[in-house]
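Shown here is one chain on its own, the form predicted alone, set out as structure tokens.
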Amino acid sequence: MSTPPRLIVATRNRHKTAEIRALVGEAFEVLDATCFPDFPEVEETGTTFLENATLKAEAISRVAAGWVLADDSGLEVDALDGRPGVWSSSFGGVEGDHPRNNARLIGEMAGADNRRARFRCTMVLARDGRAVADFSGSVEGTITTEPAGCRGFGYDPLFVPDGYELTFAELGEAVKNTMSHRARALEKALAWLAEQ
């Protein structure tokens, strides 16, 4: 049997990894850049998920073979007038901080009628410091007013998908994978890559 070929994802995030591990199945070695502790760390200086993911796919294709995969996604609330956006894991004041990100969102949510609010996520593929493709996905859905569940990570406890009751955090990842944003734009990633 014939070892897949690499994918690497240009993150740090253990869940991000577990999550696109999950979806890409036997097709490819998903490893990140914890296995390399040379990778650089990338700021992401970008307006955009677009912008955010050409950074980290880039630098990071400098300095490993073969192809690179970055994502950055992050939550549009309506009320906020989209916010936090590119800001979701810092939106709490401080970065990666999930419970004081949530915390956030429930007070400036305080008395919202429009509860509506979309994951987007943007994917890029890049191979020796040019990015080459990227792809878009999204999932539409509700904020509730206290989380629930203890599954999934970010705003999932906090975030009900059309046609469900539950949040992300109660359903859990099998579910999720189906339909999530980051689920959408990699099947249009690996899609992309079977015909290369």
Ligand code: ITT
Contents of the next structure:
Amino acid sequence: MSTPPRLIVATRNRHKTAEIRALVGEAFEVLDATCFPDFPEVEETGTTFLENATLKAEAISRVAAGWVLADDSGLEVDALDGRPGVWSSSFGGVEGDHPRNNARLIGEMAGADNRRARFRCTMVLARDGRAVADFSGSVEGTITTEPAGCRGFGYDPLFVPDGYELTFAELGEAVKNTMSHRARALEKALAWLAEQ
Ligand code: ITT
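The structure above corresponds to the form predicted alone; please give the structure of the form predicted together with the named molecule next.
In what comes next, the whole complex appears, and the chain from above leads the way.
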């Protein structure tokens, strides 16, 4: 029995990897940077999702063989003029501290009537150190007034996708994967890979 080719996801966020792995299925063996302690830390110095995804994909692709996929994503809130956007992971002041990020979002949204928001994801595929293709996806929804649910990560406890009355953190990965920003970007990336 032949083993599937590897797809290295340029992330240390295990939640992203789990969502991607579930969507990829048997087509690739999905591994991420947590499997490779020697992979460099990539500074996300870009000001767009595309710039940051490209930085991550190319940096990891310089040290890893085969296809490398990077995901840069975030939450855009209309009442906050699109913030936190590219700076979603450090919105609360501490990189990757999701409870702080959520507390700041709830605080800044206090009393806001317009609660519309969207998650955006840009994925970049790289090989031999060079970005070769990019794909984007988004999902529209609203921001709750308090967190609900214990699944997922990041802003999932505060985001209710259109057409549902529960947050991503209540709906869980299987439902989230039917319409998330990440799932929509990945669907395009996998279709592209299937043609290479
Ligand atoms: P890597 O850079 O290692 O991939 P990261 O978590 O730092 O991991 P990003 O730089 O792309 O990833 O920041 C994404 C942030 O946006 C993430 O920390 C969350 O705060 C938010 N976010 C993105 N996708 C999300 C999702 O599906 N659910 C909840 N929050 C999400």
